[in-house]
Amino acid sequence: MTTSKKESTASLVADWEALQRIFIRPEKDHGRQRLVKYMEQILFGLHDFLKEHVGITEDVSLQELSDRYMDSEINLLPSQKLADVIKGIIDNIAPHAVNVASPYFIGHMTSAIPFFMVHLHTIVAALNQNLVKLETSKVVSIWERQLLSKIHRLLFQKDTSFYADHIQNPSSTLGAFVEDGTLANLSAMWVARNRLFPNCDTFAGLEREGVGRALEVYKKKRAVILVSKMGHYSLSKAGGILGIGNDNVIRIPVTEHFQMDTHALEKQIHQLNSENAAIIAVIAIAGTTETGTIDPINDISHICKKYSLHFHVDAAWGGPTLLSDKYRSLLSGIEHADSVTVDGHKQLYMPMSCGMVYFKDPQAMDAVAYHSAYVNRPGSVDLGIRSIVGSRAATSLVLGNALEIMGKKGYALLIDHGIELAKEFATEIQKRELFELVSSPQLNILTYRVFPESIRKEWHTASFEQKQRLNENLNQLNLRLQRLQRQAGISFVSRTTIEKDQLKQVVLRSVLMNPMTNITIIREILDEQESIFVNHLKERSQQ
């Protein structure tokens, strides 16, 4: 061992005077120029390797990943000074990470992230503000209000003076930011259940007592959320934590187009009302996760209004449509929402993570108010008050500068982008004889399937057990396509398996939001797979 790397292992200890300096007393000059170079390091080097690095990931089995990661002590003593700690990360973990920022990553909803994210995070850090409560966020819980009612203007279209009474009123909430679109929808059907059953002379309110003894003062059979097959999936978790069940988040009929059935959801109405069953809520997808299509919002609202109901839009996806004037109109009818998600780590382009939800009526989560001795007091104007999420970052500092740095018209270019390339996508799958395509997009999101002429053939005069026959090897066929494009690592397209004509069909997904992908790289995507096909399945196909 030479004398600078003994130099270097004795250094590493954990004394009072070592925590000191790395914890709460910078280094002299001399320790403040690394720090400035580490931070070089992180805010450059990872983005330098994923430029250079166009590919998904590099070819390492996970089982080799594995092996590598199997210690299971934490060290007694500092083992690596932070030099070598990023080093570490930027050889050894971003190779083996997936690159969400190549232009060929194609098949989930995370992408690229504007550059300036990474300081704003960065920002947010070494601030470490915690939004639960006014005494560890000040003047942020402020900022986080004024940026909750852009976002809740941009969706409900309330006039100057709804916002000038209610921007800063601490009796007032428009929205909450929770972890992600999960704990959104959950925490809007929570508010919906509270409100449907609410405090009354026998009863001290559904928090207190519970599901059961609700539906008893209320004289209901059961309690039930409304949604199309193709709503999100933690609308089930949400029905399992609110304590109705999982088989009473009823799942609507969809149509050829993959959105709900409005006759389905007017009749499945009547027999629930005649059922004597309690209707919590009916949600419509703005953006569904899998094709990307939006329910008819504005009908779905008219029929809540018809009987009553609370009405939810999951846009998580779709909400910041509403951003671009030439396709806001695609959500036309979100203004009338009782309640509506938005997922910022999504078409929003945040880190993650960055969940919100909002209500129209400002005094909508009161139903869900929880309060304590020593935070969230009553009276006090703490947001952790009216919130599922207890301690969190200040998220809400990253996205209002976000939103100051791009302004609506720089993310309508983004979302504009990402809708005209998936049609240009569909249009190219299209004029392919391999491929069929399956849902046309109304966003950024398609699915396509390989289809081949020898299937082809068979399949238009075939009977409908037949054609089941034909599905199960055309399922085959695209889930290994999906699997050998996957592990080549230059390009990446998930899959997933949606109904279609009675048939379960599994299909590949494209999510479009990279402002890099464009229809040349699309194109070598699928060149790509028509080679993989070619080369690897056409025999299998003609078996």
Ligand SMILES: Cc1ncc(COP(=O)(O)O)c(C=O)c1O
The other form holds:
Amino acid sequence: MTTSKKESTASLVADWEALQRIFIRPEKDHGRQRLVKYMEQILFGLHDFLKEHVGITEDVSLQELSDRYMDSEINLLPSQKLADVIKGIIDNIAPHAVNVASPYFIGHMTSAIPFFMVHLHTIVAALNQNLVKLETSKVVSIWERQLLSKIHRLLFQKDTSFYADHIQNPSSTLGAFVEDGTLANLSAMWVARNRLFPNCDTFAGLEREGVGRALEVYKKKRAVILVSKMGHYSLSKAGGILGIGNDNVIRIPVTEHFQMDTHALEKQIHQLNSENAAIIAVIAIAGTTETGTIDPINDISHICKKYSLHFHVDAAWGGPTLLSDKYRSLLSGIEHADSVTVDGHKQLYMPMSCGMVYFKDPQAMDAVAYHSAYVNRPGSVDLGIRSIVGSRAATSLVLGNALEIMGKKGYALLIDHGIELAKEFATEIQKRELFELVSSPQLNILTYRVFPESIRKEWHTASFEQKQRLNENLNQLNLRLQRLQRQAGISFVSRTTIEKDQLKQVVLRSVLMNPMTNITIIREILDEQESIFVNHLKERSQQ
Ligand SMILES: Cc1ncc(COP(=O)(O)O)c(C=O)c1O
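Return the structure block for the form predicted in complex with the named molecule; the form predicted alone was the one displayed.
Then the entire complex follows, led off by the chain already shown.
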């Protein structure tokens, strides 16, 4: 340890006086100024860092990083001051975190956020409200109900009198804030499952008596959830957690455009009815994770109506498209859903993390109501009564105020930019010989792959078996290319495997959600991929 470090840690003590100091706001000017300086360091120190380091992450191996963090003991005495901690994060953590704010980071659904989100997030921490109950949140619960109704209205378009009746009515629940899209989907399936097996004379309801007994009472062989093959894996988790088994989350085939094949859906429903299976829900995806595709929401809603099935829309990704006048029609039919998932930390540009689930019927969440003696008592306004989570932060304060700052129009600019840039990107891919566009963007996600001339030539006349072999080569090439680009650390696109033409294809996946990303940057990223191919992979591809 150096002398100066020794000196600075010598003043660090854990005693009652020091403890009280960290709970009381400093009265004196110099103490206050110091705290302001720290906030400045966080805002600008980190921002400047991110601006300087346009790259995605510094070139340090995971092994090296793991070796640095091998300490399993909590220190007995205080070892660092707040100032040192902040500096340590800026110097040691930030460079090795991922610069998701870079306009060259176009591979995942995580991106830059407007700077004011940091301020709003700080307010949430400073107020430290707990939305599980009114006694720890008061006006914030009421305020959250207002926000829930605004987004409910965006989704379901009920009239003003509907909202006047339900916004602040404690027996109505228009939706709920949860941690993420996974919990939002789980909440929707939880409600749908319980509503399908309600209580009757001989049965206290599934939530109380369990899945086994519910199937027995309702004389059903099994309970299933239907979603397309492109469904997010959170739905499989839901199948596991809800006790129906994730094999019973049945994947419906998709068309060549990666949208649910509605004929296959109807056929599957007939089959399940003939087998005496109970269908908990049919799920349409408004923006699939891998290709950003939107299922035919209207058609699926008609099928659900015809067979009286719970209709859920997983709009974790695409939901905010409704804020754009230009593109909201892409989600037409979402208003017929029984429940909808929307993620705030995706296209509402919130800091991690914020999931939401909405129900058309304000009484739907009664199916998952829980009470306890010390909070969430029957008849109370406590938001924790109908919620999968217990204690939770006032994330709604961030979202509600972000909507105030941005307005629908501000968000629409972001949404429109992403969709239009994705289209330009697709055109650019089609212009370049090295690439093949695999999924055209409906929203702001697209997939493509390197498809070199040498393989392309053989492909046209190849049999299916030969195509399988060539496809394997292509998969290896694309996998390596994505890895090399990631390791170079300048830009980032992600990779996934999707099935097309009966072949499992490794594809490069781009998510366009950063307003600072433009077509010039996209061209640079494609140029980089071309040069990685020429310098590292071309020879291999010709073997
Ligand atoms: C369509 C869709 N649904 C659900 C989820 C799960 O969301 P989260 O990662 O917030 O749990 C995702 C995540 O990417 C998604 O794309």
